[in-house]
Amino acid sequence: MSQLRIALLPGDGIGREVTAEAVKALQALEAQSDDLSFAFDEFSAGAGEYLISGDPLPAETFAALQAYDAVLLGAMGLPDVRRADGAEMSPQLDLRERLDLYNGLRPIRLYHRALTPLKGYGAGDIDLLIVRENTEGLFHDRNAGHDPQAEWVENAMRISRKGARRIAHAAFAEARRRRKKVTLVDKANVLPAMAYFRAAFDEVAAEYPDVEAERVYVDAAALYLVQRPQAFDVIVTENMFGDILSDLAAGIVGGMGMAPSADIGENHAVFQPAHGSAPDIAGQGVANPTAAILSAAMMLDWLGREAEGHAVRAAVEKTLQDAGNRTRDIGGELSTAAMGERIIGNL
């Protein structure tokens, strides 16, 4: 039985308690197999490690990483530790372009009718992946920094044809495991980059005759994920679109915390909750871990444990159906522990 070693990177506010009741599931699950070993080390990166060292991502940290056969990450960046150009520290973003982790998948899927503000639709009618280009777009120059006394300043897009090709590819695999169905979001009316990307999503989905390909205007796609989210399957956008959209999904079906995301490369991959450190609640006990457990079972998925990553999925789908069974954020009283007990109950 070979062992999967799992660097633990819990961060800020939040992280360190929702990455705790993921990490419970996979011991869990671990208890239950033949051959199922995982080893855990945890590594310091974030805003709070910022203000110990200086770096939020120490060079040490950062080369021990890529020994591992999957980083779980708990949230990073706190509002009040900024960068001389006044950004927030966002070391996972040094990950995903330092590791070139250009395919982030963003899953969204409604457990109970319950979760969303939306009419008519129950378990399962909402079930969208968000096929997301995380190393080029609108922040390929976030770090080139500014002259805070400056009159303007700008940040480019940039789309190139290999990041565009090969985004578009991954979300027409995931297609052909889906529902076949692609949807490009761009702004290719207005902006030439985005013109540019349609033309590279348009030559890739000619290799795909069996996966239905359409184009969207990134404002008609957000109309149309409130208006009628069933009909989209796997979406392909540029990164702050995809970033942008989203949050919007996952507002649909429960929030924030219902959102997992993984951050996928040729070699690595990071997984965390899509949601952010919340300061605000931290060390409270009352975040909702559901993202970060849901955030497990993709890496699971991509260790190639699908079972157990199907078994993950199913235990919170199973516990969602009890209306007791909910933290403060979807309207219930649950722990963050609580809510973890529950969800391994359900494994």
The other form holds:
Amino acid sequence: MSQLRIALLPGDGIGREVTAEAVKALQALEAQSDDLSFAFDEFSAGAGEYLISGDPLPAETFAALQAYDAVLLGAMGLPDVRRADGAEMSPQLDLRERLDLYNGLRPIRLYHRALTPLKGYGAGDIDLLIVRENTEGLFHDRNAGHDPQAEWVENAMRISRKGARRIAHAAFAEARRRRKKVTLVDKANVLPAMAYFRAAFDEVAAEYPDVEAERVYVDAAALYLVQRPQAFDVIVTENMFGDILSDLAAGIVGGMGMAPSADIGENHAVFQPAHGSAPDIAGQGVANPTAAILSAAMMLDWLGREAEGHAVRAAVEKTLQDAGNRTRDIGGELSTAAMGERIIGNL
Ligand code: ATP
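Alternative state: the form predicted together with adenosine-5'-triphosphate (ATP), after the form predicted on its own:
Let's see the whole complex now, leading with the same chain.
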């Protein structure tokens, strides 16, 4: 039996609280299985680590992580801990760029009708996947710095041919495993970089004649996500648009506590809930651990353990059928640990 080596980066705020529940879920699967075994090693990274060592992602940690089969991350950054230029610590973004984790997968699934503010949708009626380009786009300039006295500041949106093509390929590959439809979300009618992104998408789309390809401007996509989310299967988009639309989409299935994510490259992958460190509720034991547990399920899929990944999603769905199984963010009273326990109980 080969052991899967998992690097844990719980990070800051509720990241620590929800990662603990995801690890318990993985350990519960391990206990039930003859051929699944994990070795977990925890590393310190994030705003808390910056306060200790002056570096939110120490070089030894970054080097060590690369030897693991996968990285499970909580959340990083705290509003009061900032770099000299005023930006928050975001070593999770550094990891994406330095490990070239270009493929940002954000599945959006409605697990129970009570979790959506939209009328008429039940479990499974909203089921889409946002494929976010993670390494360039408008985030390309995030470390550029700026002079507060300047009369203007500008940030460029970088789209490379390689970056645009590989994220389009990733989206079509995902669609082939799903309902065979890809929607490109861009602003090709206004920005030249986006017209270039669309041209690359069109070239790649021609290689997947079995998958439907559609193109929607980002403003319309925001509208359609609220009006008719069932029309989407796979959405592929630029980094910043993906950042914004992921939160909007999370909002129609229960909020940030329900939204998992994976950042995948050729050789490495990092799995983390789509939410941040939520300083407003950190330390209270009320954070919803579901997004972190669903991120662990995505990790299982990527490690070739789809049966276990599916078992975790089924346990989440079963748990949420009971209206008593809710943390505060989704209308209940359970603590983080109690919610984790209910999900694990259904595994
Ligand atoms: P980032 O910029 O790092 O994504 P943020 O500060 O924009 O983070 P979050 O930390 O994700 O945002 O928090 C946004 C809101 O959602 C907050 O009100 C927070 O309390 C809530 N929230 C986020 N995650 C959870 C969770 N797991 N359970 C309950 N509420 C959550």
